[in-house]
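Single chain ahead, by itself, as structure tokens, in the form predicted alone.
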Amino acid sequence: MYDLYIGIDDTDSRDGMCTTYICSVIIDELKHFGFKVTDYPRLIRLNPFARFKTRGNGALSFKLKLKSQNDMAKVKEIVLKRIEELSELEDEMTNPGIVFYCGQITEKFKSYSLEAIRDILSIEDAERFADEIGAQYFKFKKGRGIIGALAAIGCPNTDRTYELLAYRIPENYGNPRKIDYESVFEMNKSTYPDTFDNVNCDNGYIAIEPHTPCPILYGIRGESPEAVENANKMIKVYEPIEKIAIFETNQHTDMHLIRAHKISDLEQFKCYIIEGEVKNFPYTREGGHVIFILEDDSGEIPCAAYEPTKEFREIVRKLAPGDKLRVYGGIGEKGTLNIEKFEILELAKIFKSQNPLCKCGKRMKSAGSGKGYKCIKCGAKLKDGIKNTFQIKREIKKGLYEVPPSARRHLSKPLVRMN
């Protein structure tokens, strides 16, 4: 007996299909032919800023126990046939890659996976690494999927979550999903925090429901297989379910984040944890995006709470110059740090000055440079008056703040999972 790892990626498009569905179809067929699939299949999210990603930039892998080389030939036949049949090959952005690997998951393999999650790798990088470790790979069209297929095999899931996915029958792809939303809220009430990111209670958003014409009816995320299975029993739907699958994932683990020591070290298309000081009062840009500048001794970077983060922007607007923050997020094409969450380490003191009050109770006005103050109500003058300065009470406290579930990246760890 020996282990065979199979990695699959880049089979879907923005308009349809899902690599998790193709993976589950393949696993069911392999089991039908008597092959033993060990453990849960893995859904590994890669760098959210990868240029050529389709939707969620997730790659899949699973492990088989094989007896002989004849078994290997049959497995390859099944896998490659289903990939060719089910992938969105007509889409120019879809370039599937499949990897077959027999061997140990070495530290070097794990490092490759982390690089695919935290950096941008090329097809050539993946081919060189596959050749180095003796993995066999197959490319459809450009075969860009081999990058993620390798990463899904080698990913070191020291922290892990699970996702249960319910799939629709093909006749319903593209039609409105028929989910009983009240049952989702009841499920969330009963199972949180063992499951999480089910709903956004502030606006009624149902986070388990996709908004694309893919095969997924809903997905439940949780801390264990038992948690998502228990939650699934509480969900009511009014359409047939073709199948259900549970995946072990690196979702909501912050695996994509790199701890940076200074702002000048930050690079585009990577995600970081960085500390700094707020330079200016946040302002709202066209489109509803809220921006402020984070600085340290090495430089500065604009930070953004984009419009889709909704109520989170109101928290960001309460920041002030001098606040010390720890910011979690990634840098996109425009060089702006896209905030996933932030921690206020220290609040600055804010002071406000007012002209003195007149004896009549009216706030006085300046009489001109060096001329003191004058009351426009009663005419009284105050030559030696000074402004009254007082500290303003802040409407925000030290602590962690996060975007709502509707705006959360797949890899971003919600506060409920943080100590």
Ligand code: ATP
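Think of the rigid core as the biggest set of C-alphas that the two forms share within 1.5 Å after superposition. The structure presented is a predicted model; accordingly, all values stated were derived computationally and were not measured. Residue numbers count along the first chain shown, from 1. What changes on going to the form predicted together with adenosine-5'-triphosphate (ATP):
In the core-superposed comparison between these two forms, S369 has its Cα shifted by at least 2 Å. After superposition on the rigid core, displacement of the C-alpha of D39 between these two forms stays below 2 Å.
Core-aligned CA deviation for I392 between these two forms: less than 2 Å.
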Contents of the next structure:
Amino acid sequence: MYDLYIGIDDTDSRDGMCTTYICSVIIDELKHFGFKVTDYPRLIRLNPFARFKTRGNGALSFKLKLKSQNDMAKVKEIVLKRIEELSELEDEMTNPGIVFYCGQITEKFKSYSLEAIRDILSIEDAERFADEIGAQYFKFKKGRGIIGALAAIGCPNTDRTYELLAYRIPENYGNPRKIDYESVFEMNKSTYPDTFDNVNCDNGYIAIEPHTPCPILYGIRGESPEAVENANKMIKVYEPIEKIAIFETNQHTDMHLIRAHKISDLEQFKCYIIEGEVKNFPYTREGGHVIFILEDDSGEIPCAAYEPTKEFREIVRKLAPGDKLRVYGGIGEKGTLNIEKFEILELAKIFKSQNPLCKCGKRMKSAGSGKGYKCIKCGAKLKDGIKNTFQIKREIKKGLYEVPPSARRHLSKPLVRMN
Ligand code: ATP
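I've shown you the form predicted alone. Could you give me the structure of the form predicted together with adenosine-5'-triphosphate (ATP)?
First the chain shown before, then all remaining chains and molecules of the complex.
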């Protein structure tokens, strides 16, 4: 008996299909032919800034126990045939890659996967690594999917969560989903925090429902297979479900974040944990995006809470120059550090100064540079008056703050999972 790992990626397009669905179909077929699939299949999220991603940059892998080389040949035949049949090959952006690997998941293999999660790799990087470890790969068209397929096999599972996916019958693809939203809130109420990020209670947003024409009806996220299975029993829908599959994932583990020690080390298309000081009062840019500058001795970077982060922006607006922060986020196309969450380590003392009060009770105006103050109500003058300075009560406390579930990255760890 020996283990065979299979990795699959880049089979879908924005117009349809989903690699998790293809993976489930393949697993069911392999089981039908008597093959033993061990453990849960894995849905591994990779660098959120990878250029050619369709949506959430997910790649899939699963493990089989095989007896002979004949088994291997049959498995390959089934897998490759289904990928060819179900992938959106006519879409220019779809470039499936499949990896077959027998062997240990070594530290080097785990490092390759972490690179795919934290950095940008090329097809050549993946081919070189596959050759080095003796993995066999198959490329359809450009075969870019081998980058993710390899990473999905080697990803460490030191921290993991689970997602249960319910799939629609093909006749319903593209039609509005018929999910009883009330039942989703009820499910959340009775299973949170064993399940999490499935709704956004503050604004009534249902996070389990995709907004694309893909085969997924809904996905429930949670800490364990039991938690998502239990939650699933509470969801009511008014359309048939073709099948249900549970995936082990690296979603909500912060595996994409690199600990950086200085701002000048930060690079575009990577995600970081970085400490620094707020340089200016946050301001709101056109489109409702809230921006401030984070600085340290080495440099500075604009941090952004974009419009989709909704109520989170209110918290960011309360920051002030001198606040010491630990920011968790990634640097995207625009070069800003897109905030996923932040911790206020120290709050700065903020002072405000006002012109002195006149004897008549009115606040005085400046009489001109170096000329003191004058009262526009009673005409009194105060030649040597000075401004009154007082400390302002801060409207925010030290601690951790995060974007709402509707704006959360797949990889981002919600506060309810921290510690
Ligand atoms: P979905 O979430 O709907 O399955 P997706 O967003 O996962 O789609 P894919 O269709 O899988 O997008 O395309 C992502 C492509 O990017 C794949 O070919 C994958 O191999 C590649 N890729 C993944 N991570 C990296 C990376 N770190 N560097 C370069 N390419 C990457």
